[in-house]
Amino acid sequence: MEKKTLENRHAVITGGSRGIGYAIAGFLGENGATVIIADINSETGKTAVSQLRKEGKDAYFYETDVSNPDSVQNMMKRVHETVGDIDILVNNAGILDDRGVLDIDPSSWAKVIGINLSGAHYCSQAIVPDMMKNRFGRIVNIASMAGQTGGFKAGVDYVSSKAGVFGLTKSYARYCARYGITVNAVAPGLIETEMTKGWAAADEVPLGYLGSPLDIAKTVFFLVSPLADYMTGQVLSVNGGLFMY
């Protein structure tokens, strides 16, 4: 049987229970990898981890809250009982606020940003060890779009987190480097999922029809397999030529 490219290879997906995480754990299983959906919604992520299994794939399921890093901890501990060192990290976690400037209070700005900026830290943060151990690493930040233009419909803070998220991708990447680790963004424009579901039109975007969560999955696998081993702090950007730079 011929191997597949992520065989032997430890990937956790966070928020991979559904949507665009639960696309990216699909793909890297069907190309070997060992996935580990990382998700605060125990049913979904049940659900996620049954279906795959169905498919022949190796996956596990922990509940995690990427917003606290006590709960990051504990995720970890239980990886490393179960499966081992991680060789993949995914962090695809996130939460969308679509109101106005003046409507967003501090909690759901601190909120926001916890999960989208802050736990893609706190997770990275606590897997880079196993990878500046083993010499080898990929960690693949899901960011968006609305960190590149401002946003359409977007609110102030799911933009500000989202751009974050590039700085977070680049500076991870420096420090990385050295390790044999690569850091790497994917910008998705608009994919069809729940948390898009009405917000565009197919003819709103140059190639004339909206993204799917697989086009993003076949991205992050070209950035975690050997195609992109000399990438590191780059943003591909997945929009269907809805925003060029």
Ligand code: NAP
Given for the second form:
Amino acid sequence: MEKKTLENRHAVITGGSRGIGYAIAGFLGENGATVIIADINSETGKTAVSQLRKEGKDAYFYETDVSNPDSVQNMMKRVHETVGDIDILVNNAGILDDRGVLDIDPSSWAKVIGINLSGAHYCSQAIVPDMMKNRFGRIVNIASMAGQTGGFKAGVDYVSSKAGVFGLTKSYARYCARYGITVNAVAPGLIETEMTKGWAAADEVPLGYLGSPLDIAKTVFFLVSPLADYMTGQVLSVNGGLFMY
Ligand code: NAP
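Can you give me the structure for the form predicted in complex with the named molecule, which would complement the form predicted alone we have just seen?
Next comes the full complex, this chain leading.
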């Protein structure tokens, strides 16, 4: 049988129970990776894993709150006990806040930054030692077009968190490069998921339609595959032409 591109690779996908993260888990699994969904929602997480297994993929779920370093460490402990070292991390978990600047209180600011930005740092910090030891790793951070444009609907907390993800990506990329670890970001535009339900804006997109979670999954696959071995510290925009720079 032909060897799949990601065979023997172990991939953690945060927020992988639904939406973009689930599509990423499915696509990496399809291409041979063992996928570990680290998500706060155990109900959707268990359903996601049983669906992936039905499709013949090697999948696990560990309930994790990425904004809590103890929860992330606990997830890693369980992953090491069951699966082993991690080769691929996709920091995808995120929440949206679409309120105006004056309506965002300190606790919602802290929550959005805590999940979208600090969560990516806590997970990367927990997983990078595996990658350094093995002299191989692929990290992909799911940022957002909102971090590039200031956001059309997204609030300042979301926008700031995603702009922060670009800096986080470059800083980790620099630090990790000498260990054979690449770190890149994907900046999706408007993708049809629960997060963007009701945002009818397809006619504003130059390509004429909203993106699908699979569009992002394919880009993540590219970045973690040997096709992108010489890329690090980069941002790939996947937005149907909605923002060009
Ligand atoms: P989604 O459908 O809302 O899914 C997000 C997943 O993350 C959910 O399963 C959610 O669990 C989980 N999650 C929330 N807080 C978490 C935490 N503290 N720890 C672990 N998991 C947590 O979102 P999506 O549209 O797929 O977006 C995925 C990523 O893409 C996000 O980072 C988002 O900012 C980014 N993005 C999306 C778009 C878009 O158009 N959809 C555009 C640009 C960027 P619950 O079920 O409990 O909520």
